[in-house]
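Next up is one chain by itself, shown in structure tokens, the form predicted on its own.
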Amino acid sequence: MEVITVANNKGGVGKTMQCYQLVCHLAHKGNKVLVIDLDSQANLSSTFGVQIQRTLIPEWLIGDIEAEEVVVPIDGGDEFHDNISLIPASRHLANLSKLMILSEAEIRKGAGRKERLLKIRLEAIAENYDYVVIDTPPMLGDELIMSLVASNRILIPTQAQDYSIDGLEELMDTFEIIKETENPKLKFNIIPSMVNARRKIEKQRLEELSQSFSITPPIRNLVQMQESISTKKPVFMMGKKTKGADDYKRLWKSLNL
């Protein structure tokens, strides 16, 4: 089982979009995929047609309930949707840090450190899935730290703009700390997202980004991407000549997914 986290501590960079396309791509290839929505905004959950009043993720992480009680099927009529299971988010997830503080003694007995909770829970269900894809909130909180400890790979969507690129520094510092202390096999890929290559400033920022990091082929800022989310239809279902589908074909090839 491979665990992939999609993360950026800056919002509005296409993070949930990349999660949705990745999950659908993997499921369409015949893989069993577990999606974990750790963002209390629950945008990924709603894109998969699931809306709940209260998530049970905190209780699952702490060990009060089993995975079967928190995993739900998604809403979708295509065959590949049967390969997708979801652990949905809700606004209640915003209280995760407080709940962990209240359960600190119990966490220390079971996991030693709260950062390892998600890894332990996933190891218990590893035989059920080929991939786990995790969507994280746009902040460096407990959700992101636990995801990095549990993951094989982190995908970092970023815009080719000053504020987005500057925000990478803090995230990469966190990545290095986790790699040194908890997860030495953790890898990362930076995905230029929502790119308008016709703008000279974005083209220049892409060149600067490629000098500092190994970046993937970019995902363009196309109307088709928003249509994909609003219609709950991945780009590969929008026609062979769809520019967005071409972008993602290049991306998945570069990532060997």
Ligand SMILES: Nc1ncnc2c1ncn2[C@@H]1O[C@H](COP(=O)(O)OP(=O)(O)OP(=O)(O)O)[C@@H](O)[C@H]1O
Contents of the next structure:
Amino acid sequence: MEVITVANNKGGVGKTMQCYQLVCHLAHKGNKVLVIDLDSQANLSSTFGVQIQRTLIPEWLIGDIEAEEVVVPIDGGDEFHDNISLIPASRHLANLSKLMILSEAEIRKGAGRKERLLKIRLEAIAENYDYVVIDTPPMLGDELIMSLVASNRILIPTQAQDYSIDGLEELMDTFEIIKETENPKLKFNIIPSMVNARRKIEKQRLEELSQSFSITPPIRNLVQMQESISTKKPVFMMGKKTKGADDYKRLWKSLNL
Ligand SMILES: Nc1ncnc2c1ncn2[C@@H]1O[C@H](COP(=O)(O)OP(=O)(O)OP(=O)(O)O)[C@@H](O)[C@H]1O
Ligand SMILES: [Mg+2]
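Form predicted together with this ligand, following the form predicted on its own:
Whole complex next, starting from this chain.
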């Protein structure tokens, strides 16, 4: 089982888009995929057609309930959707940090450090899935730390703009700390996201970015990507020759996914 977290502390950079396309791609290839929505905005859950009143993720993390009680199947209408299971989010998840503090004594008794909780829960169900894909909120909070501890790799969508590139440094510091302390095998990939390469300044920023990090082929800013979300169809179902399908095909190849 490979655990992949999609993260960036900057908002609106295409994290949820990346998760949606990745999950559908992996499931379409025949993999069993568990999707975990750790963002209280619950955008990924609703893209998979699931809206719930109150998520049970905190109860699952502290071990009060089993995975079967938080996982829901999704009903997308296509055959590959049968390969996807979802742990949905709700607004309630915004209180995750507070809930974890309240449960801290209990957590210490049971599982040790709270940043390891997700890892422990996933290890218990590793046999059921080929991949776990985690969407995270735009901040460096408990959700992200737990995900980094539990993951094999982190995909970082980044816009080719100044503020995005500045924010990346903070995330990379967190990555390094987790790698040194909890998860030495953690890898990362930086994915240029929503790129308009015809803009000179974006091209320049991409070049600068590639001097500091190795970056993947970019995903362009395309109207069809937004259509993919609103029609709830991954790009590979929107016609083989579309630019979005092309971009993702190149990306998956470069990531061996
Ligand atoms: N390649 C793209 N081309 C055009 N629009 C895109 C692309 N990727 C994402 N978008 C759109 O940009 C918006 C933000 O994307 P998304 O929700 O995936 O970002 P996010 O990083 O998950 O945001 P948040 O930090 O709020 O969770 C959405 O409306 C999405 O449809
Ligand atoms: Mg999102």
